[in-house]
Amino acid sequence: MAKKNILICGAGGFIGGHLVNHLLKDKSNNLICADIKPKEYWFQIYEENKNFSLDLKEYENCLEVTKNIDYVLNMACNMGGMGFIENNKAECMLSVLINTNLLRAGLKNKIKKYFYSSSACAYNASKQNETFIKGLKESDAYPAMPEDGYGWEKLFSERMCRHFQEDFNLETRVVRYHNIYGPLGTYNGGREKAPAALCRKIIDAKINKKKEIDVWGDGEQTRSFLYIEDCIRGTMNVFNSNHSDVFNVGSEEQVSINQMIGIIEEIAGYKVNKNYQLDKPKGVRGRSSDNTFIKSKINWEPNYSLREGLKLTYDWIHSEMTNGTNISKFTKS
């Protein structure tokens, strides 16, 4: 992209922070960053940017931050791991105000292009009742039966983008992320996702010589997980493309939770017993990405295997739990 004013919403979050770091490498970009969290709680913050702590559910705030903006990348939403999503459905659905008001404000302020980060939670739940299912194609979102709360918000917001493009000629891009993980994200406190939570539990067990960790469900539920560097590359490839379709940005490497625990045990060099908690939120039984469409249209596919990504994630969380860390270690040279 030529020198443009780029607004990153949710810049203080996990994916948003990595996106900002990526865009900063092009010194011609002028970045404006916004997040609801106070700046001291942003996962990554860079003083050379314009950084705003404000609530983008409010239309007036959206109007303010989209002034003189060329591109908007909306990564902002209220979300977390399955425990958070299942227990905070109304809070998750209120994120629809962010997307709606950003689109309204962007149209008024004549932005050139708008990106929306959707989720695999938008997919029809009836197609995810078995383990090790076939990868979900983009068309599998319909007929609509998404994850209650969070998934409905994502699917509705996808359609809002579509109709703003159809009715107002606002160029939009939409991706459905599949379980993004990696360093510089949440690994405790209740909003963490499975890879980070399991790394933390096994690290804690090893440090404190514990023999057992808690596992939500029976461990047989399956997912695919995408490393953050692949996520950012896929995001930018879709954003810079000429395609306004909805695209999966995920991995096709599907594993059970038990299998992922086995990989982390090998990385840690430490074995644990599993205390299965069958009363905890488990989500759908199986979910994975089918990347056929994005490969054919955008020529994108992941570079990192799950083992490679988990090793980098484990090392970062271990460092955080002991000595601190450095982002430069967590990308391929």
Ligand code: GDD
Contents of the next structure:
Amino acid sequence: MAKKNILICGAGGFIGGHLVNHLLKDKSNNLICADIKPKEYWFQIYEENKNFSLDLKEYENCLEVTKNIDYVLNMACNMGGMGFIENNKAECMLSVLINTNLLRAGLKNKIKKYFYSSSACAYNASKQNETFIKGLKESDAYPAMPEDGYGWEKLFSERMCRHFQEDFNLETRVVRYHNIYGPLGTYNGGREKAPAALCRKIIDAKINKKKEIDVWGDGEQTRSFLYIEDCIRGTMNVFNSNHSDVFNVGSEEQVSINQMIGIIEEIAGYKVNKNYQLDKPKGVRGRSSDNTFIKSKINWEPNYSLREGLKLTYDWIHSEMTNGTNISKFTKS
Ligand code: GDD
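Which structure goes with the form predicted together with the ligand, now that we have seen the form predicted on its own?
Next comes the full complex, this chain leading.
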């Protein structure tokens, strides 16, 4: 059987790395991996793949890496948690070049299908002003009022995919990720999201016998968080489906940040006082996913509870912080 040539963009990142790891299990896949980071900074790298360190904002680079490619999965963008996206709006918006040039190049090189990773930041901010809101349905992205900077790029790029499909018959698939977390991701340095940041802070407090951690906002803001393995399964289910609608890939288990800290404290066996920093980036007041549409069309829903996913994430960050070794197993079984 002929091998499928699959290009993974952003392969050196958190989600991209886990996707490569997953796709490698199918020996009929021939993987081509691209990321802007020098290879020594990729979260996961596999020598059997073709690995390229290059800037996909450049059309010439997109043309080069999409040659002879059947499928493109685009996870590449300049992003992070609230601490990064609130302070780097222009950088976030420049990722529009990655998606635009990949679509143009993919069309020219006659790829068969294109996947775009959008975000819950595409949702209308005025529908996220309360804590414990009803889950966001895919239609709640309109009328458009997404997260400034990052969210506008995501919403615009979603539509670009839709129009490449409608006008040029390029098959596209799009999902909106809701705060994906897990091992082998960023847990320090400024781009980390709340689950990793709060695991790190509690581990640090426990190791160094500190009584208090800093928490951004008043801790009452709510979110849902999706474990990486569920994210990869949702991604592939949507990619392999016949549906070109935009789908939520998120969890419906909505918690406040204070509640999440409570779960991490139980995992750590260590309690902390919270120093609420009201001037830090907070994002929307409440956000969660409504999975009705993806359940009905794709038959996908998460397998991991927040507690299960946090335990695996906490253990990995703990091992990184204490002896720098990677745990190779991140599944429940
Ligand atoms: N990052 C971080 N670090 N957030 C903290 C911390 C901390 O130490 N303490 C409290 N928080 C709060 C933030 O203020 C925010 O209200 C909430 O935890 C969630 O923050 P993040 O996890 O950083 O981001 P987000 O959920 O607002 O948005 C993330 O997910 C989106 C998809 O759902 C970002 O990664 C976006 O880029 C992404 O699109």
